[in-house]
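Take a look at this one chain, the form predicted on its own, written out in structure tokens.
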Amino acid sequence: MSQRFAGLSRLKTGGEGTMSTYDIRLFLRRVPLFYSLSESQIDMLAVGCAWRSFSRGRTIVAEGEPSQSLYILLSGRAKVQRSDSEGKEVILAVLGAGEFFGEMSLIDDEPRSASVITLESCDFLAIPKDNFLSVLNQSTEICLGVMRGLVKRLRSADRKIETLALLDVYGRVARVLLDSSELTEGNRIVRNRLPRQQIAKMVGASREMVSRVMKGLESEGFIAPMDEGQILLREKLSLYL
């Protein structure tokens, strides 16, 4: 999906929050969720939209806050994270360019269920709540698109629960690596750097344990390091699942 948005982060026409109406409409047209919308509905979404740019480690939305916008990533990656009263954190998902978040709170009017924090510099578009709900009420396709997104996340949550309950740490790490990989010329490659601490928060283990598991997988020939932090996954890695 990210190639569909290649170059769009350079469409900004000034400081934070400024983006031409033409550029906003162009971006919205490239979001699969909005493919079926009419020109007037795209215009309705575009009114009041704000472009934002956050550096690495910034919180876009915080768990427990009220929701006022639907967010769509224009570039970069961000993690969806929850934490408990003792500060223990778990990463629920990693989002990339073109993906949206914040729709759950807009629909049920409940506080945000998780925080979204940038893993690298990110550009994103914030669509006001009223704009989104107005279009949602007019378009069956948008409703179905949101439902498909929610079902996708529910299936992902089911698989994560199954992984945590049934697999050992080796299996959980293998699942994260496979889920984070891309198929390129017949090879599965993790292209985006995955810090050990990030993996640890995704599998419910310590950073030290994840480091031992990664070293074990490498020494046994299940994975191979590549340039710029990329990782080549061998086919036999699936044996851990």
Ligand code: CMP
Second form
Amino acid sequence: MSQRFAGLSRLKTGGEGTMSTYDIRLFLRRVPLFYSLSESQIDMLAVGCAWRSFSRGRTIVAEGEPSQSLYILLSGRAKVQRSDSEGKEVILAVLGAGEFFGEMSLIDDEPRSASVITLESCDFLAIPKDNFLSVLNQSTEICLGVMRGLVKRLRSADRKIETLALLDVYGRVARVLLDSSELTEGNRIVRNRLPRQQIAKMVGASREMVSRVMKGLESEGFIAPMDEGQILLREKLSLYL
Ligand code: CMP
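And the form predicted in complex with the named molecule, for comparison with the form predicted on its own?
Below, the chain from earlier opens the complete complex, with every other chain and molecule after it.
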């Protein structure tokens, strides 16, 4: 669990939806997007704000549906995904603790642009649309925070377009592995479970193809499997980019 939201497990013993307004205010304060807000603006968000816990595989917002809330992810990871009429899916992003989602349809009043689905057990705060829009109206800092979030997503989408257009499948897989890794004591490691199927949906290839690529990368010493599904990435992996 993210350090930022430490203390959540203590509250969880109370069960879903039982977080007090005091605790909700405490967690809202720790969300980077809301750092600049005054006490009264935090109060405005906290009213009607609900805490929700979901197990793995639950759809939190569904592509094409109308929007009612902005969500803050307190713990766990969730994927942002789009699918076509035949059920083929592409993963646009993986979100982690402290990140927000559901802002796009609140801003332009269009249906949800994508689905957000939990990859593991997750805790969220759901802020009602009207409360969020009222605070947005009052705070330039929050507007800038949302814009920063949108710009970050645009940059990442640009990178993805470049990756899909210019790199072969080895390069695309290498980029997903590098983007999902952390530097720990000089070693670059993918810590979170990254199933082949998930990589396939991120790079627009079949699971079989991704399995072949991963085997190739392993046998040529670009990556090495570690305990608990973690993967060690060797420096030369970046040669694929
Ligand atoms: P909204 O359209 O309301 O519902 C789906 C949400 O997924 C969307 O708001 C964003 O918060 C999020 N989202 C959509 N596209 C991306 C993307 N490319 N990267 C990260 N998050 C996204």
